[in-house]
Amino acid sequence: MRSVDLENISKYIEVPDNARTLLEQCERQTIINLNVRVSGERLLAAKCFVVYHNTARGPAKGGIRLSPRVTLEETVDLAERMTWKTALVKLPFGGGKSGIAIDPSTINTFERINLFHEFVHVNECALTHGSYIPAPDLGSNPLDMAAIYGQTHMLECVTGKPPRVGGLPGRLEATGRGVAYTARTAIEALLERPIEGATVAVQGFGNVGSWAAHFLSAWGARVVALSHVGGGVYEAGGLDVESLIRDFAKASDFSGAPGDLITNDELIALDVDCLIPAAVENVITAETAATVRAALVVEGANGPTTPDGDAFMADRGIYVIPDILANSGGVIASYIEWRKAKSGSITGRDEVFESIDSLIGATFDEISALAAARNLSHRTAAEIAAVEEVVQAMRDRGWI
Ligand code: NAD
């Protein structure tokens, strides 16, 4: 399944056959065996997938996912989403992604560093030439990026590093900030109600979900539910997000938290203004979409909605703001980090947040206008804008 249905998009804009040929396949897909002997008897042997989907608009940009279940197919899907995401917000990057099939909870800090050094070893050429620029994704973190940075002689070849090691203040919060700003903008513009008092449920309390909940609650929204993989917590009057971040950010469920314990499916079905799936893909299926009572869904995770789930929600008039806009805050901050290193400029946290808010706000307005003018969903409008941008870049490069 492709993240964007080009057949559908070509009903609205011209997508030449040669463009489709190039966009329906990846420029490069590599499968590497990462083998690292970390101590006398212990060998880490993990499959590693490195994918560049399309680099017409710039070097392949995309995070490294660490998960025992990651596959080549999933990495391809995520790389393709990066092509559309960077094009939609007009950053000078193409789409890429890596996946390392390992359970991060089974390796210690020393082993992680060795694993990432090996990742550099096998991808050294692409990293040092700047043709692939990684960042954190599910299961990886800024310290892993610091390991890559050190091993590449501190070339500006990786983003999402800790602020003291060439990173950017605000990068850690950036994806969640963008998700929160998208939700706020959509609540105000589409539901025509103020953010203060709007009710929100967030699935996933990792990097994206916890920061999204943090900003929304700081702006006065009532965050009534949060969840981890093992389940969530609900409090109709609103949760104390900061104390949950302090006590439950590293947990896998909310046992012992104040409030009612709920399942992830129950969270999806809550009667709230805005539902934010910010954990994993394919959680809103035809089956779970039938239970959604939110008026608005803001996709914090990559690909949380299946095509059937999407069609179901569109029929019921539920607004869905797609991942390629809603979670673009991370790659926007990555771009600022990359640019900062090239120019030597110093950028503060507030400036990073202002850039995310203004770029997401302007893109939201652009796709909302297109959606309204042509009676389209926000997803289709965003995909039209992104595909048009990439097709035009391929023309500019003389590829088609
Ligand atoms: P994370 O590992 O920090 O957190 C993941 C959260 O999801 C945890 O709370 C975990 O318990 C929960 N979870 C895991 N499996 C689940 C399941 N089956 N059902 C419900 N909850 C589950 O990951 P993250 O960095 O916050 O990324 C979350 C999503 O956002 C992913 O789809 C990722 O690709 C996407 N994303 C992340 C970034 C980023 O900068 N971190 C940027 C863009 C997109």
The other form holds:
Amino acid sequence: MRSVDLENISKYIEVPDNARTLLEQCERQTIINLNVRVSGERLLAAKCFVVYHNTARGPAKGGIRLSPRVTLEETVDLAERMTWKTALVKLPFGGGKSGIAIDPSTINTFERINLFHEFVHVNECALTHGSYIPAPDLGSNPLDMAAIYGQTHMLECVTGKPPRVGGLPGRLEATGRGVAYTARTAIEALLERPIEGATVAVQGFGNVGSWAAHFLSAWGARVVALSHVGGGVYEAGGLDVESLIRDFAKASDFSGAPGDLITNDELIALDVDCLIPAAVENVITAETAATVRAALVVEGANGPTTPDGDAFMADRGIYVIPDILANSGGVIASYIEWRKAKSGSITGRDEVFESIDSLIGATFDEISALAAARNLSHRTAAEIAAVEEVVQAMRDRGWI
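Condition change, the form predicted together with ligand NAD to the form predicted alone:
If you are looking for partners or other molecules, they are not here, because only the chain is given.
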């Protein structure tokens, strides 16, 4: 299943056959055996997938996912989403992604460092020449990116580093900030109500979900439900998000939180203004979409809605803001960090957030205007804008 249906997009804009040929396949798919001896008896062995989907607009940009279940197919899908995401917000990057098939909870800090050193060793040419720029993703973190920098000694070869190691203040919060700002903008523009008092449910309480809840709560939204893989908590009057973030960091669950314990399916079915699926892919299917009562869905995760689920919500008049816009805050911040590394400029946290807000706000206005003018969903409008940007870039490069 492709992240963008080019046949459907071809109904609205010209996508030449030779462009479709290039876009329906990846430029590069590499399978590597990472084998690292970390002690006399201990050998780390893991499959590693490195994918470039399309680099017409710039170097392949995309995080490194660590998961025992990551596959080449998943990595390809995520790399393609990065192509559309960077094109939609007009960053000079293409789409890439890496996956390492290992459970990060089974390796210690020393082993992680050696694993990422080996990742650099087998991808050194791409990293040092700037054709692939990785960042943190599910299972990886800023310290892993620092290990990559430590092997290359090039600040611009990797983003998502700790601020003291050439990283960017605000990068940790950036994806959640983008999701929150998208939700705020959509609530105010589409639901025509202020963010103050708007009800929000967030499914997923990792980095993205927790920061999205943090910002929305700070802006006056009433965050009534939060969840993680084991379930969640609901309080009609609104949750104390900051307390829950602190408590969750210690206990990793909501068992002692004030409010009613709920399942993830119950959270998806809550009667709220805005639902934010910010955990994993394919959680809103045709079956679960039938239970959605939110007026607005903002996709914090990559691919949380299946095509059948999306069509079902469209038929019911539910606004859906797609992932390629809603969670683009992370790659916007990565661009700022990459640019900072090349120029030597100093960029503060507030400036990072202002840049994320500005780019997402302008892009939201653009796709909303297109959606209204042509009676399209926001997803289709966003995909049209992204595909057109990439097709035009391929013309500029002489590829088509």
